[in-house]
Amino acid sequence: MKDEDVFTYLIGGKAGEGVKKAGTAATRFFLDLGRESFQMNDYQSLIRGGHNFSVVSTSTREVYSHHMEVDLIVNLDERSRDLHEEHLAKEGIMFYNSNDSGERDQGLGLPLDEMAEEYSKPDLIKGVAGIAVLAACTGMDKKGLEDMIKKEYSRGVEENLSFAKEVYKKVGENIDETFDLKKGKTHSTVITGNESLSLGAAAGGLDIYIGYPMTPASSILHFFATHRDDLNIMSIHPENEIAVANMAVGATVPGARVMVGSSGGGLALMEEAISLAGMTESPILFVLGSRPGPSTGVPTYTEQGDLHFALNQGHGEFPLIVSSPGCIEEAFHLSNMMLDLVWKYQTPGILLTEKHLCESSMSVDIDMKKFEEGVFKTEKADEDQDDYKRYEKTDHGISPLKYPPSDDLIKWNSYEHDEMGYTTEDPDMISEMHDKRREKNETLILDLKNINCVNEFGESTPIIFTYGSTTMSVREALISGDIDAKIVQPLFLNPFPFWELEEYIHEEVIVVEQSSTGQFASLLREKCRVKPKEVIRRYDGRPFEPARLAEKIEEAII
């Protein structure tokens, strides 16, 4: 069933005929409407042609994903047309390219490669059919379309208005009504996962940024890069992912905050440095955006599937702080802390997340109540202090860190070593030196133990467990079925918060992921001896869809 509360608008071509531009543009027309919306972009890992479509959520209330079921479809070409006709709502309206397509019975047609013909980049021109279609299908003015189309068309603007007016004049002689938007009440701003966890970085005093392109990471670098001097963050592009990984061990010696980010094929080249990082005690915060696998896989699309691959990174033994936020804003305020908890405990942890989140957009109202700088509070040792030992045993396992310059010897060491940084194999000082480490993870459990580590939302039955970008998908599924449940999302997989969840251990639940083999479900019966009722999974390469979503949680509960 429809969710009447929300509008949905997609548009559909192929790459090179300004798809996600047009879906951006719709998104902030809403925010300037004061709704809510969610941006979801599906693409092809071409850089022309293939298949794109941008779709678009908005409501008065807060959009947690977006929808399939859409009210106002524009398809560039033929294949948008016959991909996207089943997702037309019972009274929706759709518009295709009759150039491309010919005559239809369902839709209206637009001659849009002949109109587009008149102009001097006639394939990326068609994208702001698009826009042109949205605005006369709300009715919006034909001055409202022009300061639109200046403001987000700022590039060829006269042609782009002409276009635009061409398409819009077309439209309003083919439909009788249109759509009514209520206007809402935000005042908040739309930005994408990455976007939101790379803010919260520099928020939390990120230094540098160092990163080789993957999908979905990719934007992180460019976005650092972009911004380098609004931010004063340098952003680094090495010549693989190697060097980005051990650069970053680097980077921390002389007392840099350095985060760097891949998907689950870079991370695999890193791995070797991570594991450096857990005996040189470096602090590197990891960003691993992940997409369907092994191997390449399908590089442009979402899956959960390196779960257990995070959480298992490097050799030997050392602590590991894995985390994954469960919605744009949440990006945030995770990676914000993520930066203190790898600076206090001087090891690495990964921000763990999915190209679902990495690239949708979602309208976000940074609460900055919530964000305390330097919650955990990096141990730095006294200036004074003589003869300085890198790999100090203390009750904590938490050694003083000095910076170079430095009268003392500031000695890191990816050999074993003892307290001075010096290389040792001598048994004793082995043992001492892992009972250090684990002590060290010992007292992140009693950290995190004061903070909270498991979101949940709603207080009915039943209890719906899930995690990361999927927690989105969920939270706006029992909105849109009309579901009583409650969500359990733990902010925090390892050290699993176990001791927030002992309470469910004898109920039934449902577990909602994106894996083939269940691994979030094999991970709550590891670490906490909850039993899944159902577990609920989709690993084709595309996120869940609400309303579709919704069914299946209903069929599970019976």
Contents of the next structure:
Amino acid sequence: MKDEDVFTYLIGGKAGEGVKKAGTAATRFFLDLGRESFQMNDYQSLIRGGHNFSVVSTSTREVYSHHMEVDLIVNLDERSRDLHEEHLAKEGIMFYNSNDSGERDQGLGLPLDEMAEEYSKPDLIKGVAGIAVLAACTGMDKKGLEDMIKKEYSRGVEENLSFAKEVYKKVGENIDETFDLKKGKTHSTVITGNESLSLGAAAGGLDIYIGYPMTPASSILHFFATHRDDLNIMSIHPENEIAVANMAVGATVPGARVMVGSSGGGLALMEEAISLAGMTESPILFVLGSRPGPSTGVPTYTEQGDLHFALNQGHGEFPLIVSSPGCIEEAFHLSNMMLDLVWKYQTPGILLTEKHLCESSMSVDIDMKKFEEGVFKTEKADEDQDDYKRYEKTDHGISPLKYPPSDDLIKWNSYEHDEMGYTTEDPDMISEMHDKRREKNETLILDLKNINCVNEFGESTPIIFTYGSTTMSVREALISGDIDAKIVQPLFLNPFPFWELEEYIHEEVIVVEQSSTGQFASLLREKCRVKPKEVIRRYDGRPFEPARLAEKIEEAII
Amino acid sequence: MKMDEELSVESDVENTWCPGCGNFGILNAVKKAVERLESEGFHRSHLLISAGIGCHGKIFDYLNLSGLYSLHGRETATIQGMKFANPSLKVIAFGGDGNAYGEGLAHLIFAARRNSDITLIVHNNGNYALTTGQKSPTSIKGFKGPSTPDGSVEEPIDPLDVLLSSGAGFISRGYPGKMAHLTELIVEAVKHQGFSLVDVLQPCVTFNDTYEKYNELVEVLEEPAETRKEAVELLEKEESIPIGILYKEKMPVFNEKIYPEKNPMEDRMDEKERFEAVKKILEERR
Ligand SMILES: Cc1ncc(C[n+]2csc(CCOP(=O)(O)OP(=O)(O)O)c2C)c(N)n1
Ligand code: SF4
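Alternative state: the form predicted in complex with the partner chain, after the form predicted alone:
Starting with the chain above, the whole complex follows.
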């Protein structure tokens, strides 16, 4: 059923027609009205042609997902029209390009090709129509439209303005009623998940980002490259992911806080260096942005099929921290905290997320005050201590750090080593060093027990377990479907926070995840002995739609 | 532990190289080179090393210098990471021919292309010694080892040629049989601003004893070639093996090109500046 509090806008067309840009401009328009919004971009792995769409849901309450019952649809080509007809809500309006779709019964035709012909970039300018339609259909005046075009389409603004006004006028002549979008009270910002986790790391003192392009992590690399001078963060794009991860290991020796990112295929190439980081005790934050696998899979879509892959990274035994943010704002907090955690424990960490979070955007309200006093502190060696040992044994397993240039000998080693860092094959030393690394893990668990490692939303039954970006889908499904349930979302997946989940042992629960084999459900069975009575899975590359998911949850409850 | 006066202390770590191995000469040349650099005002506290995995890699344990003992073939990536993070440090990576010219060759080509300010010393012994003498990328065709009992069927690569055409600004070759010369090469390579390679003809007495051949064939070059083309011609000589600096050219280094006038470790923002910078970007998203 359609959620009446939510207004949804969708624009679709070919790659190269400015579809995503129009979606982003629409999001900003809703933001200016003080409303919250969620934007999901569906695009294919190609540069020209194909079918792309951007869908934005907005409300005066928080919105955690796009909806697919759409109030206003703008189709820039015939394919889009045919595909999205079924998404039109009962009272919705649909526009289509009458030049390539021909006149149709349903919807209102606009001769977009003809109109765009007059301009220097007829393909690209079509996206501007999406915003002109939105303005006309929401009762925005001409001045408002002008301001918006100037702000969002400043490049070639004269042409954009002229085209937008033409479309605006035509639409105005064809509709009798406009949508009344109530003003909201929020004053938030809109960022993508990748921007959020990048900014969180930047706030946490990131010095260097290293990445090799792979969707959906590429935009992290682009973000840091664009903001190099604003943020004082060096970004590097080397020859391959093997170089990425090994350079990261090297960069930690002089003390640089480094983050790297990729998708599953790239992380597979980094895996040897994750194990290296475990042995050398190099603090590195790896971002794993999942997409449907195996192998090249479906590059620009979403899936949670890499959970076990993330949890089992690296040969040998060493502490590995894995966590996954449940919404775009949480990505900021978590990457910030993960950077501190990997440094305190001098071990690799993985921030596991999915395309749906990486590349969707959502209104957030980030309070920087929260980050002033980090909870987890890096242990530094005393400056005038004269018997420094890189791998000194301590009662909590953590050896204080010292950075070159220094008169102390600081040796990090990929071979098993003694406290000084010299290679060893001595049986006692081998066991002692294993103990040291295991003790770090034990200390880590004690530390995690002092913070919140599991999010819970709602109070009643049934209990729904989920994690990562799927959390957003479940939250939205419950709100818009008006379902009473309690969501349990572990933020940390390794170490697994069983201590916060004791009350659910042997409980019957519903699990929602985007994996075909139910990896999260099996993790829950193993780690906290819950009984998943129903595992709601989606694995077609698309994120859940709130209305459909609400139906599935209701079926599972009965 | 403070860095000792001695650059290597036998009592700390047992040396397990075969008696007569060319690696001893390299170790000595490196120590002498560091001492020479120190006599000119440099200090070893500002030197970091890395090494690959193999017989050559053991030099990491034998040198009282800071750094990170890396993976098979990754020493060139690791050392670049150190340099990117703190460009005021000098860095040297040690590789074997299997590591540097096989498993990790791509890193060398790209380090040369981007002109990372690193020095790479390759203990080129024409075989994978630590894994019991299999053929390596520089083994001669017909090389017999446990994985090629009938002789290797592959043509050897000439890494100097590969790196010359990748744009490397410092290409040199040395021989432990000419100790003073090798020392000089290492000093020059470390001083060179940009990517520098010292390929060392390293006899492996156990699996590929080349002393006799090299003693006969090596010929000290008076001067580097003027152009890359001429340098390649030097490599093509059949009657002798030239050692020395084959080619040298000063070019802008990577750190300066990608992050001008900044040292990530020395030019950090404080927390307040960082938060302001983040807030400013968030503001732009309103
Ligand atoms: C990923 C990986 N593959 C294989 C090995 C095994 N390995 C150790 S040393 C070595 C060869 C070393 O040859 P080279 O670089 O020529 O060094 P040398 O021992 O001759 O000094 C190999 C294959 C390894 N350590 N890591
Ligand atoms: S096997 Fe060869 S390279 Fe290794 S220590 Fe012995 S002589 Fe040297």
